[in-house]
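Single chain ahead, by itself, as structure tokens, in the form predicted alone.
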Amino acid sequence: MAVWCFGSINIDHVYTLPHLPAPGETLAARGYRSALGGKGANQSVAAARAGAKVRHIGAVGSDGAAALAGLEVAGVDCRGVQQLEGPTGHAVIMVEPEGENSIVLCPGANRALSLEAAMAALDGVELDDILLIQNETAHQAEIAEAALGLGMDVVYSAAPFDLDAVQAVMPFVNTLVMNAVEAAQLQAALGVAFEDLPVSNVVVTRGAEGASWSSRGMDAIHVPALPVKVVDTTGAGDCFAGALAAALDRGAVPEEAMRFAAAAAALQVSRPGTAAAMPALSEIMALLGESG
């Protein structure tokens, strides 16, 4: 079993300021850090570390020589990652004392990458592994299209939203997941109810609130999040889909694996940063351990 992630790779440029800036406001950032992130990369680095086999299929830039390293570092198989000319993805991302961001957006090489050599990286599927993408990259449909034909299992994190992708890769999507804004956003475009969705499951996250995951013809299963004391919420979202991905790809029924996502979560927005802030298996299931 494995957890394929066909997902962005950026290098984050992250400012610590006094609170976040209003329009036209000038701030002077208190602190500042580049390191791994974009969303594919975040949750390719939070399954590895929650104990999955992770191989990323995506692309850098000429400048992406750290950001791949820091993939490896966490144990996430780069053989599917392209090198392109031009620039590698990267982010703004700007901090404020109690966790809450505001993050600005260049794609870069994940919106260049070819959807030739995406598909040949899928070669060494195997039946029921699980593919994880999201909204940073180009080719989305495509490569679910491609997955499920496989066999796999497609889990969806439909960030950023964008109502045009969410709608072209739902019909190969077996678990959609969403925060409470992408989830009503989603509902109002298309006016219909979860149920109604073409999906076999569908995870809202909450953020203090927990997450809910629901299926077709089950009672909606709520996990609550653990109580801990907010550093950073930056990558909260990535590494619950990460580590949902981990838990449900090593056979976990969906409360075992919302609990253990909720756990991972907790536990990366206690610290700084984004990837680098993702939490080990053994960290996961020590809190599991505590709070159960």
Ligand code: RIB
The other form holds:
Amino acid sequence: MAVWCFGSINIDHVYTLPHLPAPGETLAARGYRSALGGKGANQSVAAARAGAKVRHIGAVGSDGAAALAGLEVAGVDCRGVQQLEGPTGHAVIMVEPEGENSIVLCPGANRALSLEAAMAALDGVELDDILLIQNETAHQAEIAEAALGLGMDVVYSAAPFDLDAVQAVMPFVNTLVMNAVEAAQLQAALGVAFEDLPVSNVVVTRGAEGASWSSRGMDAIHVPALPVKVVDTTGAGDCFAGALAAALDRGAVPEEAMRFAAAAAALQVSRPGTAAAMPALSEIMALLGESG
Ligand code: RIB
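Structure of the form predicted in complex with alpha-D-ribofuranose, given the form predicted alone:
What follows is the entire complex, opening with the chain shown before.
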């Protein structure tokens, strides 16, 4: 059992602001920090802290030593991460007082990893291991197709939303995970209901309104969000996806996996940061115990 995460590794530059800037506005930040981020790295850290054995596949640039160390400290196996010339991917993240954010991405090494290197990093996969992917790398469709061929379960967090990427990857996906905005974009673009998407399971996260799991031919499962004081929503979807993959990997049924992921995300949004805010298994279990 293992979660293999093929995904981005970013250096996040986080600015706390009185509000998100309007076009043409210059705004002084109230705070700044730099930390490990990237949807892939965040999901790897979330899954590892939630108890899974995690192998990350990706790339950093020549300035990526600290990001790599951050993944390793969280317990992520980074044998499949290459160090390439050029910059590590990075993100400029602006967070306003209610915890909402805006993000600008520079892909850097994330999109420079060759298909051959990514494929080679799948060495050692076992039947029923999980492949977790997002949209901040190149070659997702090829890697997902190879993973299915190896007998893996493919969990696809379709963020940031990109219709072409979703359409290319969807034929090789078991479980598609989106937030409500991404789900609405997909439905509007394709004009089909979730039940008719060519994937077995569709998970939609809706922030304070909880999350749902729909499988073809079965009643949808809805889990509520756990009430917490929201400090920072950045990376909440990554936390949910990583924790969900960890729970599915240890054999949890969908409802149990969804409750586990919802508890992890509730803890994550109650603290500032992305990868650094991912909760430990013990914290998730304690919150689930408290909430009955
Ligand atoms: O989902 C949050 C992440 O999006 C950040 O860590 C940032 O790096 C971007 O990838």
